[in-house]
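Given as structure tokens, the chain that follows is alone and in the form predicted on its own.
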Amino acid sequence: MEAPPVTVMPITSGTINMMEYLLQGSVLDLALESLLHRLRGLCDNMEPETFTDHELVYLLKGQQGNPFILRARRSLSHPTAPWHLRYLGQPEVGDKSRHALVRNCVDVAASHSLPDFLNEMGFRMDHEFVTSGHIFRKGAMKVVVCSVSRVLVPGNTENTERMSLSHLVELSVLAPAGQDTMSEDMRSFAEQLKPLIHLEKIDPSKQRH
């Protein structure tokens, strides 16, 4: 499950459309300090973000074919900023020669009555849940490391189980198409973790929620 923070990517006016290069991994919870101590020697010398966010997934199924997919997502740490609707695209798997997973990312800030609207849409919530950790930056480089917990009572976000004793952690890069080297930059990064953890290249499609 990928569940990257609300709290990362900047918004300006418009739309953000980029791609989205990724690398995932998780790290069990008795080795989480050990990890955090790494990147903060290796990351940009500045205290990492703390987050807590709560995202709803929507599905609008077609007649045929897959469901289309939108990621509505708020911050509990910070709840007037706005809400974020995103879209992320198929991964493009298929090129051995790229180091990370590479996929259309569509990102754009919303009011408080997108999961309304949403509903309107024809859009209905399939499940949702809540992430709270760290993320950690290295130049166009973001480190998430986050817990994930399921939403056990809809809509509350008070009443949530964690779903491992481990944590996830993703190594992201969003930039123009095209910019495959930012892969052997993340294939390098992911190197000095090892091997407190091991990040690859793993196909979210393929993966159960």
Contents of the next structure:
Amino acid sequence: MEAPPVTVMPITSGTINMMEYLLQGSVLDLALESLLHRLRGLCDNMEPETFTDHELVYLLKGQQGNPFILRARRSLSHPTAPWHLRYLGQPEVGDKSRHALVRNCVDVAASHSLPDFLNEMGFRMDHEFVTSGHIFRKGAMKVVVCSVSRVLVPGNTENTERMSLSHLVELSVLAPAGQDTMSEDMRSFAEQLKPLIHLEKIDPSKQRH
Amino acid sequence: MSGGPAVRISIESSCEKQVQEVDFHGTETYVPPLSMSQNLTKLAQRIDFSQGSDSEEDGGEGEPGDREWGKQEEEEGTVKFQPSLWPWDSVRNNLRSALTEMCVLHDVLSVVKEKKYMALDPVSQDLTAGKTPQVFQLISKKKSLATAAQLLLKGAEKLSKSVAENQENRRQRDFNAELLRLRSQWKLRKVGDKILGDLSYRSAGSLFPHPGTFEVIKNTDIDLEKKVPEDYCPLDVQIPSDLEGSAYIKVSIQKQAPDIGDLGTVNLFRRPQKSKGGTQPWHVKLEAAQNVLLCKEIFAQLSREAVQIKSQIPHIVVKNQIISQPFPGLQLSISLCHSTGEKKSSRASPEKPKPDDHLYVLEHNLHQMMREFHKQQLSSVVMPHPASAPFGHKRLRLAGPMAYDKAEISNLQQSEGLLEKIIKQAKHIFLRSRTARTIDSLASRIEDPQIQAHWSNINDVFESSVKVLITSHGYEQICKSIQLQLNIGVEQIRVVHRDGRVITLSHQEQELQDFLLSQMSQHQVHAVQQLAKVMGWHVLSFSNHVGLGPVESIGNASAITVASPNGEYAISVRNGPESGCKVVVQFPRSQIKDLPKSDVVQDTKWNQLRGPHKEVNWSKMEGRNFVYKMELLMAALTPCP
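Switch from the form predicted on its own to the form predicted together with the partner chain and print that structure.
Full complex below, order starting with the chain above.
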């Protein structure tokens, strides 16, 4: 049997080379209801869905440089759904006038043995958290409104503690690189949410300092 | 009153004198009454000299009158303060001043009369008006009339304007009401100063790229003078020009291949537009446009599939027609008929008397399938779990973790297109109608045995079934041997025999016909078998497929031999689908006179053996059908007890 050809060059087409366009914001729990109400009106006419996810962030520390980070996520509300393994690249510096944060993104659906596999590979879990909230869709845009909770006992998702009294709101689109019209659409959508929430381009690397 | 005791009532005259003051003791001091002369003075003072009884000087003496009023007031004042004065003093004063005035007037008039020193000139307007000639009067009258008329006109204008405004307001209200009604049924949005609506099925899951927008127009500038037409509506809609008119999808099956020159020129004829009473004109318009849009979408989808799908005989897409060959020599044509205006309909009308070869079922199914496709599109979009996962088909996301192989993945992705489905349906419909025709033509052509078909009323789009019974007239109860269940599919017909045998026939018409013919010929032999049982005859041999005799082109001949109850006679029947039936009767040797002498069988006991066969001239037999004839024959050969 002929062995499949090994790809050495990065794949430049297909679903691999996708970019995530992201806008973030946060809303106080008091204003959550009105935001959800507004989103229900603006987004596609679908049944509003709630979710509860458990995310584990894995690090692979090499000899030098930054550690390699992978995020493994599973749905607590849908236990049979596959795990989701995600790699997020550094935000692109590029165009300052662009309205959204753009970063490389690789999405892989994985089986339930993903944590074991990552451990075997040498990844170590850095931290974990539980998010729960609502998910909306408008065309290709995904709006996630969720609260983030700290896992008190590692591995026990029952025992959690809210991080803050506000919800995280993320507006994201997955698109091939260079589709700046996407960020236009996102901006206009964010404009419509303006009085309730200000969705902005937040660079996580700058947040740390 | 009359019976009561007299009550004494003292009446006192009311005080005629005015009370000046009341003491603390309660005693009232009165004003002393006026004396006669005082009273006269008081009355004299009341005389109003300004109201002269002489009317001649009324106009001219207006001002002096005023002056006298002033004088009188003054005098009154003096009178009040000097009550001891002579009572007629004020009267005298007035008279004197009047005399003075009169003297002055007399002097002035006499001077004026001389015309030497003084002349009268019109000073005040009142005087001129009084003394202008008639022409001026007329002019001034005209002028005043004109101003009056102008005023009236202005008022009328204002009134009519307000009425119009009212009407306009009402129309505006009507427009708003209509807009509200429109809004409750159609998607609307405001872009700039326009109101745009959405005709497309995008919200229902359609992927057709046509924008499908219409514009809402305010139709309120209607001439107020003219009569408002009955179907007037303050709201009008403007639909895109390519969605105007009416459209439908025409599906038809033709036997012969048409000339290639005819392709793509399907005649467009308008269906009579049904206008339901009570619905708004814009609603009718929008529904028609939406129907055009859906037809276009169906056709676009079909043409795209027709080009993409690789089939043995390629589908042809020409202009507004898609041609496909489901079976050899058969042509399925799907065309989009879109008539945009009156012009085309008039042109196409002479061709209308052509036979209506619509396959309405398929047309309806096309619409239904398109909507199913829409629904599928809508329901296939599910929210990802976990939430960070990308949108997409859930099943495809399972493929990696569940380690699906290529076959499983292609299974997931494979979905039959609209065109494939409709071709399959067309094939089935065609096969079904041809089966029905074959059975009917056989039934009408062949009277004996009879063939009956019982069609099931409820069918699947790809499968229907018919029960075929072959019977003989008058013997339905005993001859139930052949009962066939024909399951008509898309490409083939499965025949389920009563005994459980399954035979698969292709779509070829001849196969079914041959099969039914052979079944009919078998039926006759089966009928003889059944009849023998009833008549008390014994079946000596029976074969569905005889290996002897002439070869039949269709199926095999079947044969049976039955013996009479006492065994003297035997009847042999051979029935072939093509060769027909041959009935032979075997007689006992004893009945045959001219039996050839044999050297072997000489003993009389051999007379009990059956003798030679004789063929029955079957067509000369009495009886209306085969089984009846057979019954008569059997009866004839059965000895009377």
